[in-house]
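Below sits a lone chain in structure tokens, taken as the form predicted on its own.
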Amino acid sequence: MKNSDSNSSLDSRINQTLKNVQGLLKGRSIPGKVLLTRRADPPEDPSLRSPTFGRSFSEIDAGTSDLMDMSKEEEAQDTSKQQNNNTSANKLKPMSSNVEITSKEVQKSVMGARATDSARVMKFTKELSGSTVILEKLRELAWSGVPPYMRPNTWRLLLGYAPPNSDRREGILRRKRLEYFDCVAQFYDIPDTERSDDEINMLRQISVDCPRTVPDVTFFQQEQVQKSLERILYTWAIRHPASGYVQGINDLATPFLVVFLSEHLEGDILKWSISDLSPDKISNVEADCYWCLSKLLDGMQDHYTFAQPGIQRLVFKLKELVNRIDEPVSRHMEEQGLEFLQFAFRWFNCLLIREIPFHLVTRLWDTYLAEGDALPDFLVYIFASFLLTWSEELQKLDFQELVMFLQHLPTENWTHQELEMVLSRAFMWHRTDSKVPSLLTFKYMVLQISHNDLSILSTENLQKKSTTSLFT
């Protein structure tokens, strides 16, 4: 009798779970808007496809000529809701990838996406222009992506490098930059005769690694860029003797360098020339990169100390999580003798910078920095979502094929849409796991069934703190 009651209770929970997830996919469990992803914009728009960090994109977003009134925005939302309702009868079947979309529907989707972008820009503007920035609100906004021209100030604030109080901000940044300049003069701008053998070897390793950093982006091959990286990395390593320089940290400096240079250089990063900037501007950019890199690594120092125990711990957690979410993939990898350390160590060491196109990295890092101190644990869910993007493909490969596939993942044509899917799944799995861990496997099954339906949801909706739990 007890077994019967238990089975009945489990069935009831599963049925309720399915209803909750379906309600989420219809937009019913999320307060506020059902947002279209930004990639609804035409793919021909170079500001969305190319690694451009200039002001042209932000001006389009924030310009008064492109700001829609509320009636138009509501019309776009109604359109998306109506499209959701039309497909609700088929929620338990994967949606066909070759569904025909009329030009009228495309126009409405574009309109909805742009209205959303404009609304988010206004929210960022309001938050950043206050006398004191409320960091929790800024984190909520930044989690779903930061408008490019607002990214430098937002990142400085999220990392605690710049203070929330606007009256103190300029003075503190000036003081921290001067402190960096003093460190460079003290540790870097000295002859080798004043360095220890270990310091000489470390500087030599950094000078070897800098030209290898992001080799597919020509900007990083400029000699002056590599010198800036070298100064940043060597100064950081000298001031953090517990870890010193570890290969991979050079990758972590690149998003900061690009973002802070974007305040001074416009257009496509492939056309940037750092020699166009004055030495003072380059020095300030270097200082900001140094301090923000330091703030980031302060939260994960054991990732880079001897034997890198922090990374090993997270790789173990990733293996355990993948086993709970997708046991067939986990079992197949184990049967083939593939260890997670063989591929996931680099993921944690370089935070996926080497695994995705570089023009997507800053968007991914918006979410990283918004997570704050919780980032290391949340990385496990992001990387599980990233890995299981290829669940079916992985189960067909033998050991050698698995190694080759995971070392050269087919992400070269990824757009923001694929990245948003990875982040959305990661958020939903993390939220479910924190509430009802035993239901995470079933949640993955439901999400796989409705995989395509997730594209109508933006990560902004998924990460709202007020979102009702899926499994309450």
Second form
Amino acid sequence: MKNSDSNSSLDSRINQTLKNVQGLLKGRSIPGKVLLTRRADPPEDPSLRSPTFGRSFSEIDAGTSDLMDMSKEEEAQDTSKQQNNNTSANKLKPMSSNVEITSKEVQKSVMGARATDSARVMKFTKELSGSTVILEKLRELAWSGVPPYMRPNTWRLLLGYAPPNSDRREGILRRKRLEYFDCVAQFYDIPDTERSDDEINMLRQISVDCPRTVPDVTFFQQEQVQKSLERILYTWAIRHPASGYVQGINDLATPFLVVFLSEHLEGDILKWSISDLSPDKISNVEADCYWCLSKLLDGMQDHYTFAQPGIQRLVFKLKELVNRIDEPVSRHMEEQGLEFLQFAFRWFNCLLIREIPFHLVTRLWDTYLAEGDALPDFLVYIFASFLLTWSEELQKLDFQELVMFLQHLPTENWTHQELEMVLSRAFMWHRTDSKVPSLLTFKYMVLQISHNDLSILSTENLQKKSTTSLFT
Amino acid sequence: MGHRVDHEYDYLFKIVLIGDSGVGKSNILSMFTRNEFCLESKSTIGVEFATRTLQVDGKTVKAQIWDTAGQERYRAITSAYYRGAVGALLVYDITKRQTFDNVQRWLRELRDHADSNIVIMMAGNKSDLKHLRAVQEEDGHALAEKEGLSFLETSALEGTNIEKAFQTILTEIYHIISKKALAAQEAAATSTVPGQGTTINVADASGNTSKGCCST
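Would you mind giving the form predicted in complex with the partner chain, to go alongside the form predicted on its own above?
Let's see the whole complex now, leading with the same chain.
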């Protein structure tokens, strides 16, 4: 539980976050926008896309689990040089193949990550290899991103699927997997004549949705992958009759599939073929996905029951939070008659999977899973931070433009930087909210960040200055 | 809804797209508003939204279309969007009998949550998949006639009848609205005739006059 965090672990986490933000602000010009800055947006010119665009899921993932160190690296370069790099990388594109560029990029970032990230990797290794994993420490580390090859183990532990005690781990996982196979045999592998009408309808709905799950990533178009997904979703639905299958839960299973398959399939997800795996391995991956999905959804059961009260409650909280942080945007949206439910419903229902490029999803989920039981409440902060990425744009749009914009947010070129920014801001707002009861401090913080005055972001300064700002 | 009435259009009509999951509602919408068909479309979560402005009987009409999720679980969320809708496109899939059988349930949804005068067009979508047809066109016609709906078979993939389906709904709405406006004008005209017992108008007028006196 997050609440039981000691002050020191919170402080170390905020330090990590601050380092992330500092790296972001110093090292580069931010393609997105810092909240409430008055700086004009960089033009949406496709030729200015960062060279990382187009990198495959696994490649980009391989080198960017720790943004902080990458940023440090780039701090050394001056900005103009960086821009030159960008341009030359883009100029290269039409001439050389995309693959060449991406492999160079990957080499560089992997090397960078390995060279400078070793301290973090060592911490992870230490935590994971102990005879009893101390989950609090693992959470703290995982919050800022998990090295890709450690993700499967880390996620299983964070979700409470694998036990912290390493002696018991293998045995418990084996038993759980068998339990899943039994469920599949009992519920899924039966003729339709043994199903109720509702169950037939549910299975039909699932089979309609499986082929259109992450359809933009070809890996998910493989029939065997879709069948696995179908078994996971149907089994989960049968065993959770209060909600049953709800569209969007299919999306939530995909990060687990990708992460647990990454233990067995190497390289680029675009080239993964599930038929390279033995049926045993596929079954185990499937079982792990099932249990992890179950664990995740246990924490938000009323998100998917009738009328989805859990989501409605969080949407309301989001509206309230946004109003406290950024009153002008909030007022504008209100004046335009825009309701938060009209766009944020999907955010909560699919946990933002639909809103960001798929290759960033696993990084986002590191933070989700590190939050554990506190996740639903923390989602509100993440989503507020996400929404206010476009604070300025939103204020220029009328009702219809707002709805359209929010349904198709311009995140297709996002890299880890923008995501880290969203998470860091969410973290700081949440921290302020729980530490300083007066919420006026929000605006103060927001303004400070926008002025790039990061010196105030030490916790003591923050408290001192924010109290004075209350009276100005 | 809080949309402003600007001067780019004469009328703004809110339309809802309903029907079972996977019948092609979102593609009908993207075809109509953006001329795009996406084979790899994702399921709609909650509601989505798009608009298109077009000419109806020489008037500029903006269609504000709300595309709803087909799954039953979302009814509680989506039915809120029926409020204020003047038209509905109820879609089924001609290759899936079940989606046609469910049309009655969707009509009930509309009766329960939408305005009683809502204009409904039924569309049998995916007409390009002739070899997979499970619902005959005559069945569609028969049901439409029985329920008093307009009816067309459509193909979002080929763009067949998509334009026509919306054009028909919007024209019908426009005719109803202009008839109502005409009736209201006539009513207003007759009410000024003395002896009709227009006491309310008189009272209003006198009230205004007295205020006017005080302020000047």
